[in-house]
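Take a look at this one chain, the form predicted alone, written out in structure tokens.
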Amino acid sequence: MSKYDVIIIGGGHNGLVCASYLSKKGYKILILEKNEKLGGLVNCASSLNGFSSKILGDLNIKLPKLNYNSYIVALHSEQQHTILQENNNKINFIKSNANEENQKKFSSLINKYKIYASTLSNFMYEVPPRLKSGKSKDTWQLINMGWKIRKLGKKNMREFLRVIGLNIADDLEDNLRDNTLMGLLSHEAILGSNLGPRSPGSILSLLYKQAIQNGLFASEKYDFHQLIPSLEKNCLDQGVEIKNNANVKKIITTNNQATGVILDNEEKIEAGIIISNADPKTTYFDLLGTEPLDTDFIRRAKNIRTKGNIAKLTITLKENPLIINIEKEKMNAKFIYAPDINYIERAFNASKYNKYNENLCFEFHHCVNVIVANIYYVPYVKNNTHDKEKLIQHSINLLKPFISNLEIENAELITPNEIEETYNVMGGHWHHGDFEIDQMLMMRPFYGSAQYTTPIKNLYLCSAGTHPGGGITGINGRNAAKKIIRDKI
């Protein structure tokens, strides 16, 4: 039997970040990755939005920055597209069919959301406080959270407390008259959740995303393709061992304490600390098993909402794509099609019944002649599957009106069901669980498992299912490592 200080299950970006911090403190670490490639769900992404510059600084990783302009393009069915650019958290209108009044109100709304998000951003790099723990540290952290809200001032504080439980559609319809702008902000609000624009809490989802990413649209800053190789090199340089094609079958426990893992080939590996970068449900129900868990904890774990609703489409074209009515120099963009609130809401309504609407939302990037698109509201279906060829053709048909030279050489689609199977993520949810009010901060993934710890001694979580949530930020891995280091002092 091998012996390590720490075993990390899963070589995604949070696992690699966690290993990097712990190895700096002298821990002997083994990372076990199920697949041939490291990166986990990062391999499903097409751009790098919001990775923490603080983490890059802490680990002394020089990730190449992109030195060209990038844009946000809200596609319009009549080709009257809106083009935005975000610089230093300020939105600039490059082109828009919206009148000047709506442009100003749009910018004003974003500035309002930025102020509110700032009250949350302070807590992204902290272990969330534990409710009713009786510890002074947790009490002061809760007081500090309240004080940050109070510092908004009486008017802003009242407005913040009023809107956090509301739906984004109401706030937009009260302030804007341009469907394209309302559709764009609604789209950003519902990402990572199973909400529609008219679902309560969708404003909080938008604020939370803004707080994590330090910006609303989070235009690309770093070379996406260099992230995982850079994190891997950092780990290897610090003596971390990485084993690919190593699927963990079981976490070994002795006297309610994690002591090692068993692989699919029945190899046993011991360690003093086990960290799971798998989603919480997979960790508790597949890797650990429910035997050492009490009934109430099992019930709460089962109730985590993890139904994925995004399919990834990758298309190889014969030549570089040409977007109708978009200049060549504006092609480095995230293209979004969510034309209005009701369009998004109808797509969402179909997904509630495990179907997908004829009219779906999507966003895409392109690199040379390859388009990578996320198709929204394609739901995970338990014990079933979508007609994949039909869905591919349906997705291509959605893109056709906007791309003048859509001559396809190859098209591949990965559904939420396939994401579940490939990356060990229950429900195929990219964020390992919805961003909603009862699955955030000290409630993520759920009450009783929200400080990266588990009921099993020396078993920790570091995945996107923990605080602060999904996205490619690395904060989860960093916070989990800091928690472990404090626990072991």
Given for the second form:
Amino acid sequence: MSKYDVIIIGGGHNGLVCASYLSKKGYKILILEKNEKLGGLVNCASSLNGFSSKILGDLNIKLPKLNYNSYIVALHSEQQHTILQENNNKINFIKSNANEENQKKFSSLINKYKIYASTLSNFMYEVPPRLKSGKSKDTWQLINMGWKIRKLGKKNMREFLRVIGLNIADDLEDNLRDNTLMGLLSHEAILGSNLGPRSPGSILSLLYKQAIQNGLFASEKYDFHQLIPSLEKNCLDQGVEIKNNANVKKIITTNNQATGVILDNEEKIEAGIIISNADPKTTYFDLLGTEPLDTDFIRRAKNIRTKGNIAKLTITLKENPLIINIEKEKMNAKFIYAPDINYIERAFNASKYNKYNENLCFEFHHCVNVIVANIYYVPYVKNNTHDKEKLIQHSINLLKPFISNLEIENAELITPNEIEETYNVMGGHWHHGDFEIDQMLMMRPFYGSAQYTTPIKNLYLCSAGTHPGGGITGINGRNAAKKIIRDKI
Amino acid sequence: MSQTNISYKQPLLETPFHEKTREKCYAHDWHKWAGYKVVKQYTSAELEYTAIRNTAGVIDITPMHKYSVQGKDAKKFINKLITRNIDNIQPNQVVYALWCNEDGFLVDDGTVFCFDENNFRICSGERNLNWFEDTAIGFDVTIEDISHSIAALAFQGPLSCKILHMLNANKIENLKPFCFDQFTINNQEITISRTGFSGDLGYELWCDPSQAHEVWDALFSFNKDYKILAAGLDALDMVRVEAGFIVVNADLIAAEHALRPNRMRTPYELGLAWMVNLDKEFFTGKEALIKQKNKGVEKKLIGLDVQGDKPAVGSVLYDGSKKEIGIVTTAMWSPTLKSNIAMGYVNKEFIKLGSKILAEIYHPEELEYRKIWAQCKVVKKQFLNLERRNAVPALI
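To complete the pair, please output the form predicted together with the partner chain; the form predicted alone was given just before.
What follows is the whole complex; the chain from before opens it.
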């Protein structure tokens, strides 16, 4: 008999959440983490606002809430910044160059998106139905999902179904005239996905992200440094074993059934259930190997879009940064530079061909004298041929016009390629795959691998590559645990 | 090769045998096959058919797709690809193989040539590079499309061995069916396999394009006495029906091509259950095929002995109460069997040998159709089973 019931590959937040739920049901669990530190991609994140409060409640974890008014600053190249405030999911204008009509239209547009996002958020906590299973339960669930969309009302439903296929630029240009506001919303729609403002489906991407993170702008609500330690403590309290620096080399299968894993040091560990918190591509191509997988299945796995395009820049300054034309009390804002739709689209165009033009977009915030910035589009390139020195210099040049006292002590940059290598995320994609209509719900990560299951018996997925998707929500881990518990009864 | 010769004036490639085939092609009846121009009929299909069954026919099959599979995992890869088990395959052996998609539907069929443990060649009717490459992800194999660099002739008929023997192909009569070897004819070293699409004694000759003319001429060098003929694809189609061989995208729609999912077929529906080895550890489509085997097929491709002499081309099949139960995929008058044969799909109630069904034949008669209700009997798909096909030593 093996010592463990369950092995979870990867100690990211979803792995920890999944372990917590399963251990409550009495499973003996081992978590294998490749790195020294637990948390996976959370270590790469700069804020946390979408972690599911339902899960925190279920697991009885209390995370300290950060209770301040959060500002969003859309930087303007001539220092005429637009300042918004997000308060209880309401967005107010503090300062803007846009006229009143544009501000009004902006607010109504945001309200429209909010309604649609809340419709989508209904689906987050459900294991999506299986298509073509022939089971009435799945059919009912599908009907139920349709009903929830229908509940928007005739007019709203039509509008919802109209916009989900559209690109965000079209909808913005139909409604607004102010470049900064348009850039700002485009930024939120595409950040983290390999889309441009004119890519079809970028509205859906925005809605979906809003649904996941429970708000439009990802302004910090929890102290995210506390998240992983709290989850870890919760796991350890319930008897979950955690092994750091344990890189899984292979998942062992016999007769199409997962039976254990082999570590880098050739150690073999057996368990009845294997859950992979690595992204689906890594799971199938590296950990499992393609041998026991059908060709069509491999094709679909190969074709999920997981190209990342965000580099994370961390710079330490000699003193706290000062932003030109921004008062001190608003310095805890999130700063966004995505000046207009065409600017973003041009940056995206270059990245499509694995090049980057120097005019990139970014968002950043600061904590004391450290600035953490997400720079995009820095494409994922084959063989990691990035010239990092040049990249860092470019990135700093981008920040320079806005910060009056930019004296740098240290600068570090993580490219999508490095994210791939460090966190077992093929392509270095934040969310393990774009949020597009063919990579969502029962199609996430792809047909044949949805519902957290795999073609291999007793091998499950719980990573961001599954429904509902990325962001730091923990819902994937929870849903996977629910599915496993349901399967095993 | 002649790939560079494509232009808007000449949109089709010419095979290395083109000069030779053009000479003989009085009917000027060409067929487009995989981007090549090959002969459909030289003079008349029936005449060429008669040659294949009575002397021998030479068919240019160069356009056939050929893929070389090389590497450490070549055997493992092929075992994952095809439904048969080739664990015990020996060098110089050929196996007929099917490959299916995840739902068990046929992607294509073809022949697998084993040169050694790490070196195989797959020949198929349809393009498969994409399918092979996706199947090969994670395997240490290199797959290369070598279709254009190998010229191929089918040499089929009762005299085929005799003529190769007279050309001093060393002990060709001892070459077993589904085996191949190197032979020298007319000073050209070429590969000859005892394979074919005629259900008759026959060989396939594989050579470098530069050897094509020499090989072609050699085959015809005894024609003063033996009268072998160049045969076109129409004649080949006649002999293959008699032999009960299927053609992908004629008797079924390849899974990669079908727009309508219910047009795809599994090996069980094609009556090729013997080709599926479910004991093998894994191959694409295994699970779906296990399911279908347990459940049984809904319809199946069967052979039909049709009353009368009017081919049941495209006929709809009915039961005694004229309820529709199937459709004919291929039909012809068989000159050798002197009977009216057809292949078609029927519902599972009628797949038993001897079942009686009706075919609704619309026979064209000078701008009008004559409608015939023909009685049919379900028979084995292999209408013609010739002893000489598999005899070793072969007839010389």
